[in-house]
Amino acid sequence: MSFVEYSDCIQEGDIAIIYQSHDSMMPVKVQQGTQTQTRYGVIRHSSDLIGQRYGSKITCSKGGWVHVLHPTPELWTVTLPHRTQILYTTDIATITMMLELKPGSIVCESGTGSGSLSHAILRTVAPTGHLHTVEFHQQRAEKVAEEFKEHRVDHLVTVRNQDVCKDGFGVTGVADAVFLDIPSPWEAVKHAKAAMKRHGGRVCSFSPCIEQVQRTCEALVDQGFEEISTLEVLLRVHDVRTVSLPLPDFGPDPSAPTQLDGTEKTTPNQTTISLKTTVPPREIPGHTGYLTFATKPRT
């Protein structure tokens, strides 16, 4: 099992989704004799799961089922233990389109955190790209390194424990792309400089408020990147329902048939029809945060 590779048969050592509901799963990881208690009851790793197919539907001791899923950097995303605040999916998809991440592609990014984000850009640097990614909280750091060697994907990224902002990446010359998510990016924006390549590339910066965005952008400025834009992508989850709509009465229908005796034919009067349609929401709190990026020139 790999992030970044997928694998039919579950294993030992394996890290495993468990799937009860859309809103329910929890990471696990295989081990020979471990037992995971669910809603459902237990699931046994030695006889339920290792050997067993990825995707396979899982009767638990109670009666109940799950089915077991290869992890993914989505399914990480909302299942990983939460040590810092992380990104989303909805945010994590414009930031690597952005970026105009690939394979082959070298990245920088600060800081680390829970590594939502991290595995997201693996998988799509994958498998010659590499990331470079510094997190200034030592014990995060360790921990977010160990996951990556438990997930198989520390040969694509190296962990720095650092102050980006005095410290920069460690690297010079290298990145295609850089992203920053720290409290005060504008101080590491000369440091994203150095570390991407001579040919150019693309910086982001996510910050929660519009002060940090305005002084971001005036480094930006004075680094001399280009293309600076800013945008907040708000997610708005309409919700599907049956409704009851009134048939409006326009009268007698004069092109109706007629009976024998010369009366209209009349048909019963439907007065109502259901349909399928959706509803929006009416509030919509979904700020997360501000996306700006730019484009190094290049020199």
Ligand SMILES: C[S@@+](CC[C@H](N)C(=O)[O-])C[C@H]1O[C@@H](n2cnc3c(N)ncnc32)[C@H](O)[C@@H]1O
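Between two forms, the rigid core is the largest collection of C-alphas that superpose within 1.5 Å. Residue numbers count along the first chain shown, from 1. A quick note: this is a predicted structure, and the numbers were derived from the prediction, not measured. First, how it differs from the form predicted in complex with the named molecule.
In the core-superposed comparison between these two forms, L231 has its Cα shifted by less than 2 Å.
The Cα shift for K276 between these two forms, taken after rigid core superposition, is 2 angstroms or larger.
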Given for the second form:
Amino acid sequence: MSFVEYSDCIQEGDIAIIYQSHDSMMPVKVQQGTQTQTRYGVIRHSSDLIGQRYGSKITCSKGGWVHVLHPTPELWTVTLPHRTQILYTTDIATITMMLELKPGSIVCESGTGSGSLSHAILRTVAPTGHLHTVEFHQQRAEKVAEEFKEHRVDHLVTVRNQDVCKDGFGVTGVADAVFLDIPSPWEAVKHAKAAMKRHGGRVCSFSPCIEQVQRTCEALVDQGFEEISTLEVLLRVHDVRTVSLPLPDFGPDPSAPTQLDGTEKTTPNQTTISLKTTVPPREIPGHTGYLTFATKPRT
Ligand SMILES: C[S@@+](CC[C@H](N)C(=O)[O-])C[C@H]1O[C@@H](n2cnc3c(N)ncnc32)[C@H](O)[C@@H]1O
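Alternate state requested, the form predicted in complex with the named molecule (shown: the form predicted alone):
Next comes the full complex, this chain leading.
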């Protein structure tokens, strides 16, 4: 298993995702002799996980069952231990496309935070690209570096523990794309420019507040960036439900036979139909942040 390569069978040391239900999943590190408690009872790694195929249905000690899934950046995003606010897949998908990331891309990122976005970038740029990620909080930088190793993607990423606004990304003239998720991105725009290849390349900054966006856009203009555009992506999820709808009652049927006394037989129409449809959930995820994109001049 690696987060950038699929394997059929579960092996010792893998990170497997235990799927209990749509909104309940957890990552486990697979180890001989270890047990994991689920809401359906215990899973024994040696007999229930190691050697089984990813995707298998596993019966737990209380008789209930779970599925065991191969890790992906998307599953990691919804199961990872939060050390910071993180980016979710709706924003990540847009960032990946708008930064034009592909296998072989060299990317700079700051801050690394909990590594949610980093995993998605690594999967996209593998096997020949590289991520230079900068995190000034020492414990976070160390923890994420440990996770990259455990997930077998450490050969694709360099973690630097420094202040991106003061010290930049630690590389110059190499990046195809730069991503910023820090409180004062405008202070890092000149370092983003320096990290990028001489001509062309894309930059993106994620900020929750419009005042941050304004200052970042001004810094991007000052540094000569072009095609500056800010957007927000809102996700609308739909739940599949069976609903019952009463059929409308249009009154007595004129073609219906009349009774012997000449009056019409009137039976109220109580019929309902049952149909499968989708409904938006009661709570809809709202604003996460604005995404500002820009291009370094190609000439
Ligand atoms: C919101 S988190 C990033 C989350 C990340 N995008 C993810 O998806 O998991 C912001 C991170 O930036 C770090 N940070 C803030 N300012 C920084 C700076 N000037 N240099 C480096 N890291 C910084 C913080 O310590 C924090 O971990």
